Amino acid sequence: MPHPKKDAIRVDQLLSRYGYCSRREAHAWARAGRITLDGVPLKDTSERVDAKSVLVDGASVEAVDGLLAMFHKPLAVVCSRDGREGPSVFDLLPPQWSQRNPPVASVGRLDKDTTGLLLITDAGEWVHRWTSPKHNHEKTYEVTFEGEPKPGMVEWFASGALRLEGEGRCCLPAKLVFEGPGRALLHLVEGRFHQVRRMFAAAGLTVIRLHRPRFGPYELGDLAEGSWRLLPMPE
């Protein structure tokens, strides 16, 4: 058997790291012949292997270099793991993803009444990069609202002078485009608590439907509600 690469990992650590089972349970997986290298079952869970060369139950290890996925969040689910808040997006994702070490987290949270694009990743260093305003990852929202827009609302949103109720710091400039009666697109780089709804409320409008079709370079396209798609991890 070829010598493992410098970045090789123990078989039991591999199964635990990528969410298959615990290190204790790995022995049973190995005895059952579920882990193979070049068609040869790996029986010794302390053996060090290249994760990209190993098959588990006949399939390659998923997202060895880090998991990133696009998910179309439906209504009435939350981005929290706290069961007291209701059904979670993590209930709709493969259970193995939450067993990875570290587990996956959502990037760019959406509230329970908002649909649209979430990024799901186990790469913690990217969470801050995708959510920090200084990195200018623009998010687009489709807004359906009630009420009559105020004159100058587009300019007000773009000015950087809009201050949300209860906050001392103004919102960063945002691009508002009205698409028809009661419909608008809002492009912004922040992600404050209920920000879109509160911005429209500041203008006397009530948001009745909110959907995010785009986050940075990623667009939902035809991805069905409740579905996900694995993406390449950025460099």
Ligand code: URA
Given for the second form:
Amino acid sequence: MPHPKKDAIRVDQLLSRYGYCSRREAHAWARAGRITLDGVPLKDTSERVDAKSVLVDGASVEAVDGLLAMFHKPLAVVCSRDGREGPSVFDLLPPQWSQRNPPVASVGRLDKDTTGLLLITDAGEWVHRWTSPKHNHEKTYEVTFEGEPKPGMVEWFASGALRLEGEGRCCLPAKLVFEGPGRALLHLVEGRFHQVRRMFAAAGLTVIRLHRPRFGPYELGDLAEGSWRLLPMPE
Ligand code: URA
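The form predicted together with the ligand is what I need now, so please give it after the form predicted alone.
Everything in the complex follows now, all chains and molecules, and the chain you saw is the first one.
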């Protein structure tokens, strides 16, 4: 049966672009019978195909351009890929996401000791858009802290006059809501290094637990720790 030529791509390119294997490995996988095209074992990896007709080990190829996912980051993993900093969030995501071309990255970072919503994407232009305060994507943090809050802290955080230690520029106005003894919500539009912990430290308080349930329009909801969910790429 003739295969559609529209959107056709070489099988070896298809598998390397979406992070399954290198082009050379694709050849070995084909020889081993792991790749089928319309149900028939494929031998020639230079063949141009429609991605939808190809199965690897019996499963369809996830050939999505513009990958976006939310991940529920657990404690004790870092957003860096540098193994010296500890286990990485990327170890908990499908390995082919990191082998794609371009690979996925996190949209900003959460500290090792912070849990919550981390966006993962291969779309570099969106990383900038979501992290730049200009675009006003509010992030919500649930903060558990030790210490006695001083009167006027809500107004100080909202004033745009809070300067973090070692920084020249003040923080943009942030919305702080006390939820109960030792518990608060903080809504930020920027994402400076350890910003929540440092803002609380500036007020003489120590953050002992930090969780981000929301990033812009996205909410973790009941997504379990360590799990991810694909999201539609915004227009
Ligand atoms: N602020 C912090 O202090 N840590 C985070 O992980 C995120 C925001």
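Residue numbers count along the first chain shown, from 1. Quick caveat, the model's predicted, so the values are computed rather than measured. The term rigid core refers to the most C-alpha atoms you can superpose between the two forms while keeping them within 1.5 Å.
Rigid-part assignment between the two forms: A69 and H27 are grouped in different parts by superposition fit.
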